[in-house]
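The data below hold one chain only, encoded as structure tokens and taken in the form predicted on its own.
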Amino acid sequence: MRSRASPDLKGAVEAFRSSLAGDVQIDVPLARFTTYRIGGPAAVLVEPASPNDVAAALEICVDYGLPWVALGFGSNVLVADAGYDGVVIRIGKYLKHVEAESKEAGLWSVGAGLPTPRLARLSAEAGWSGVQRLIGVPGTIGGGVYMNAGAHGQDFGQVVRRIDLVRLGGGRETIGADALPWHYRDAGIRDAIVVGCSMQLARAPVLELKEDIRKHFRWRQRGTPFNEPCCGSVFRNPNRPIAGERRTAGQLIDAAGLKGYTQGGAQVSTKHANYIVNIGHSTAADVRRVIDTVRERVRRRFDVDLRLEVQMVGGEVGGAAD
């Protein structure tokens, strides 16, 4: 692990500053950049001022050879305790635009730090559909792109028609939505930064929108643990019949007993199974006990290998993030 005043460190750092017109800090505890609250410090936090922020902050990285993952709302992630001994780009409060590229045919372009309820609101009351049932999902467009997150029955794969990029290394790139496999929870993006998006929407009556929105709000807050930190979904639903039916992640959890599983402060959900909530003051190690234990008994009991949604940052788990 390299150490946090190494020589390489030290000019990068320097280098952020100097090229970057946003935001970068050393040393930066994560929890707070994360739903669950849980986190180690990140060597260094950098957040964009914009995309030619992230294009300069992507070729420093390789320049000094350090690690780096992208950061949204961190509502998909578990960080480390150790934290991450590298770059967090965070993609937030300065790539927040969103307008219509023509009003007539429903092309919205979009900046991947937008939350996504938030899109889901504007978009509804202009009378516009293809979103609104993303209003639970506590992500940023970044990161639903990245991702390809979903839910009752809308996904970004469905309405997502151009991509911008910043690859590795930094060159900046706007690729159709066609280019890109979009896989269930991935759309199969690797090794780039989302910036920005167009999405086609369709017509449809603002109040028919209104009451999508909240009969789906009003699923999420009965059904979910929405208000308690926590990252969302933690696995994957399978993609094969369990015993003859479809069978949700969360329901084979439920049926393996697993409900109010609690290790140190992180327990499974008693409202849903396929939530692992922070119950105070829980740390990444007590989550992934929990992790752990789950896919042991679901495998036990279902032969089935329950993949995960959540991001691992960091320590020994590290990899992309939301």
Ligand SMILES: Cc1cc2nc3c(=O)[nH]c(=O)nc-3n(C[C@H](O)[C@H](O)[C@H](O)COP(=O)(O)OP(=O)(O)OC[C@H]3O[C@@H](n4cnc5c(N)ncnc54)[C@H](O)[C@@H]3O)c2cc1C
The other form holds:
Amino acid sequence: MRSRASPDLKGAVEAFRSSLAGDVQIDVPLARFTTYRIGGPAAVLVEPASPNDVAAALEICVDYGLPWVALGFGSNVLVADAGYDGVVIRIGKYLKHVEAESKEAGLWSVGAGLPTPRLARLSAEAGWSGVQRLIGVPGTIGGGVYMNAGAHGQDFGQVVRRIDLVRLGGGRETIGADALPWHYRDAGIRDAIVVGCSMQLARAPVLELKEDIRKHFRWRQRGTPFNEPCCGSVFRNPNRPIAGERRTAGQLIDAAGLKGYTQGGAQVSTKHANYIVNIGHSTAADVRRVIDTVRERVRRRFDVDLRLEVQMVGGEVGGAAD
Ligand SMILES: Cc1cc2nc3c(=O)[nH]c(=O)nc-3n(C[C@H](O)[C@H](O)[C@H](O)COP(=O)(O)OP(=O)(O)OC[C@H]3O[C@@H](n4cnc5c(N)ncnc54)[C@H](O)[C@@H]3O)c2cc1C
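I have the form predicted on its own already, so could you send the form predicted in complex with this ligand?
Next comes the full complex, this chain leading.
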């Protein structure tokens, strides 16, 4: 592990501070930047103030050979207890613009740092449909595009038309949405940071949209541990029928008798079995132990390998999402 005070890191921090308008901090506990409220420190946390800052930050990471990871609202990550020995580039404080590019065509230009629920509400209040059901997806637009987040029949892949990104080693670029594969919960973006996008929404009556928001938000509050520290669904839904039936990951975990299963401070939610909640002082290792048991029991009972939706940040929690 690189020492936090190593010369390459010190040089990089100086370079970040002299090149970026945004914020640069060292040795920053990440727990407060995640909805799980779990995670050790980042060696460096950079909060770029503009797309050019993002480009400069990535360039410095390349120059100094530092690992980096993008972070939005931290609502779909499990950060290792040991933290992240590299540069966390957080897009969530700045880059929050939202404006109509073309009212006739329903094109909206949105910054990657804007909270998705805020876009859901703003667009509904202005009479535009397409993202209102994402009201309960508590991440940023950048994280939503990256994850192809979705809920209740709407997802980012349906509405995004262009993506502004900064590519590792390649600078700023705008790509058409059709340049990406848009898998379920994975748009297919690699080695790049989303800084904004253009979305196509459709005209709809404001009252209908507000009712849609109310209905889906109520479902969230009743059917999920929405106000508890968690990361939403931990596992992706299986992509094939199980014993001839379409079943969600939550249904399989529930049927395996795991609701309420607890290790340390981590528990399979009693409200929704695909959520693992931090019931108090949970570590990432506690969550990982619950994940491993859930997978093992579901595999034994249904012969299904549940794949992770939550993204692992930092080494000892298991590396890349599998
Ligand atoms: C209570 C709750 C309910 C949820 N419900 C849903 C749901 O219904 N549907 C759903 O799909 N998800 C849901 N989620 C998960 C999560 O909110 C979404 O995946 C969200 O879009 C993640 O956005 P974020 O900004 O929090 O990303 P983060 O959690 O910060 O990051 C997630 C991944 O995206 C990458 N990333 C983040 N920002 C960028 C960027 N600008 N450029 C490139 N990569 C980036 C990160 O490196 C990481 O791999 C829920 C989470 C919670 C806590």
